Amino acid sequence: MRSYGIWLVGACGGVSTTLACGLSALQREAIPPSGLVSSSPIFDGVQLPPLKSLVLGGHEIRDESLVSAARQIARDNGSLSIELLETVQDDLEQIDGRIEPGVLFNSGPAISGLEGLHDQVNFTDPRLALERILVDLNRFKEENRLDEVVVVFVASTEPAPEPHPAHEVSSKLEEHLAAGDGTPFLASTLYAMAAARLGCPFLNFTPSPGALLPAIAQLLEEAAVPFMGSDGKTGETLVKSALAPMFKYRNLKILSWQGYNLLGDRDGEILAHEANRSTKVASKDQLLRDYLGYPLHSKVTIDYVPSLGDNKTAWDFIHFEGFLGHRMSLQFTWQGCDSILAAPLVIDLARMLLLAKLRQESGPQPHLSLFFKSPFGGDEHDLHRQFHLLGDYLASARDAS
């Protein structure tokens, strides 16, 4: 059987941690695939790469094991119940032997103040930096002899860069590379040129616009590989993208869209710094806009409360205009565990960009738009829609076969 790699970075964070024990539970069979996109009936006949060749392994910045990040999650939150880290523990080991130390590059003080952070992750050229993810990458094929390796970005949301005529154009981001100018770069971007160097596939399932800048997305391109983000379309939002089409069709308008979003967990922890916080705010207040097509008053605010773990709550309010002009409301609460519902999209979504390199296929994948807040390149946020798009690409992976 052909085996595949799955590249974490953020391989000990609340996401990646949950993911390694759904993972080797789901390949024990010991837990239903709920939750999983890709185990659903529309992907029946579509030739994924089984569930039992997926491959762990990762960067991590702290100091930190796999298997005492799930001990805490089921200490704090319960998501992970001991039952399960009972039977998947020997698995967890052996991906802590896959997981080397990250790379910080420009990742700004919110992330570099992280407690715990491992003693080799610091780094002030970007050619080092590169070498250190490009090494590590190699070694994981080699050693577990992968057909293919997917890079997955699911680290703590970083600040957007500073505006540099570098991020337009990939042979100038070469050029400072090269010059060992550090300036362009962040984190993120250091990680998809690697995956862009080796001809992996590449996700950015976080709202970091550093992973996929205009001159990274012709870096990806030109390597003919497949790539897709960003931030990964999970609670609040997801509801977004589902009920503004129900307002849209019965040509009600919306007047005022107001969240209030509260989370706690490392998430919430960042996103309490302004900067990091902005980067996140604005690919959740896009969708609106985006899709209705007209002005209105649309504002997210996220607070950090620790004592929440690694759930959130988002209450919204919604002010809208009917016949005759007269204004009525709408409310809801989602309460949700982040972790739970972004660890299987994650999944489903290095299973799709495997098969679309297995296919020959390489650049933005629109179809996967069905998963993200802001996807990249297309302009299509009806959750119905993007459904729909995903069975059509389906449909035609399943004739090809």
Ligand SMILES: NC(=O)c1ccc[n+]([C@@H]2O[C@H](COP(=O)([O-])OP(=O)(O)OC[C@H]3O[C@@H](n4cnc5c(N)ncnc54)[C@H](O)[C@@H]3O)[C@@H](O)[C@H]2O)c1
Contents of the next structure:
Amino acid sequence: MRSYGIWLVGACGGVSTTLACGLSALQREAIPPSGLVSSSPIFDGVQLPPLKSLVLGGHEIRDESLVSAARQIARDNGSLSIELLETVQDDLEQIDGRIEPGVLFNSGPAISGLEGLHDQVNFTDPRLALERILVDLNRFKEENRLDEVVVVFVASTEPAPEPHPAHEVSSKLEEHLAAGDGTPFLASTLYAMAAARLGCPFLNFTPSPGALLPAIAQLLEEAAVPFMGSDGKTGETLVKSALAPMFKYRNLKILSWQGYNLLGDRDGEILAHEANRSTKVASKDQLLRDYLGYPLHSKVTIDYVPSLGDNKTAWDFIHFEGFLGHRMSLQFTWQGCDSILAAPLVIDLARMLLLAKLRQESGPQPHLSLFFKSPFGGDEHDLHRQFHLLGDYLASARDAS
Ligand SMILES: NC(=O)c1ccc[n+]([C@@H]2O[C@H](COP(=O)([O-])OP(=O)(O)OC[C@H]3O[C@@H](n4cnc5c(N)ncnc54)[C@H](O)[C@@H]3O)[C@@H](O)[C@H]2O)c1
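Now that the form predicted alone has been shown, please provide the structure of the form predicted together with the named molecule.
Then the entire complex follows, led off by the chain already shown.
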């Protein structure tokens, strides 16, 4: 049987740990595939890499293991049960053997200040940082005899990089790398460059702009690999992209859309820093303006509430105008467990990018817009139309097989 690797950057974070536990339980047929879009009927007859063919590895900057990260989630959050941890313990130990110290590079004070960092993660020369990533990825591929590897950036949200001319053109970025000038690079940029170097599909599940700079997209295109991002659409923005079309279809004019997000956990702690939060807020706020095409008052706020753990609460207030200019409102409260919502999507996206690579497709994958807050290069934000895009792609993949 062919085997495929998923390389998780941020391997012991909440999303990755939940993914590792869930994938192991799925491979052991210990749980049903709830929440996996790729197990729903629209995928019938599509030759996706089977769940049992997937092998996990990754990079992590903290001196942490999946086993202890999973125990902590079970204790603090309850989204992973003790029974589940007993079922998957052996698999987690094996994956822990394939997790390597990651790379910190211009990552900003919030990430560099995380507790328990490995002592081998600090780099000042981007060539050495990239070399480390390439060595680890190559070893993962060879030792596990993998046919393909998809690189998934699911690490903490980075601040936006300082604008730099090399961000626009791949050859300029390569020149700065060759000269050992680290100024234009963030850690995410280097991970994406490594994917391009090795011909691996690349997924940016985070809002971090450094991962899919225009120059990086060019490099990935030149390497003829499929890629997609940015920022998984799992909660408030998912509901937004389902509801905004309803107002548009019925010609109800949205005047204001105000959203308050409360979240705890490490992700919330990082987003408590203004520089990191602003990349997330921009990603969450962009959809309405792009989709509605008229000005409105909108604001997204994110507050860190430690006791919530991974259980996020979003309250949205939508003020709209109907016939005779009469004003009305809709409110919703979303209470979701972030990693439980995100982890299956990462599995779906990894399988889809591997499928695209096997079909010799390359470049951005607009049929995956459904999964993102800021779909790369895409101006389609209507959830219903995004679902049709995916359906059309799957029909063509089914016909070709
Ligand atoms: N619903 C969701 O959970 C959701 C949705 C969309 C996007 N995201 C994004 O996914 C990312 C991960 O979310 P999470 O809840 O797992 O966060 P987390 O803080 O639990 O995990 C992030 C992990 O990345 C590690 N890390 C940071 N920088 C690194 C680097 N340079 N190299 C290797 N590892 C590094 C951290 O040590 C941590 O273990 C965040 O950027 C988040 O905004 C999450």
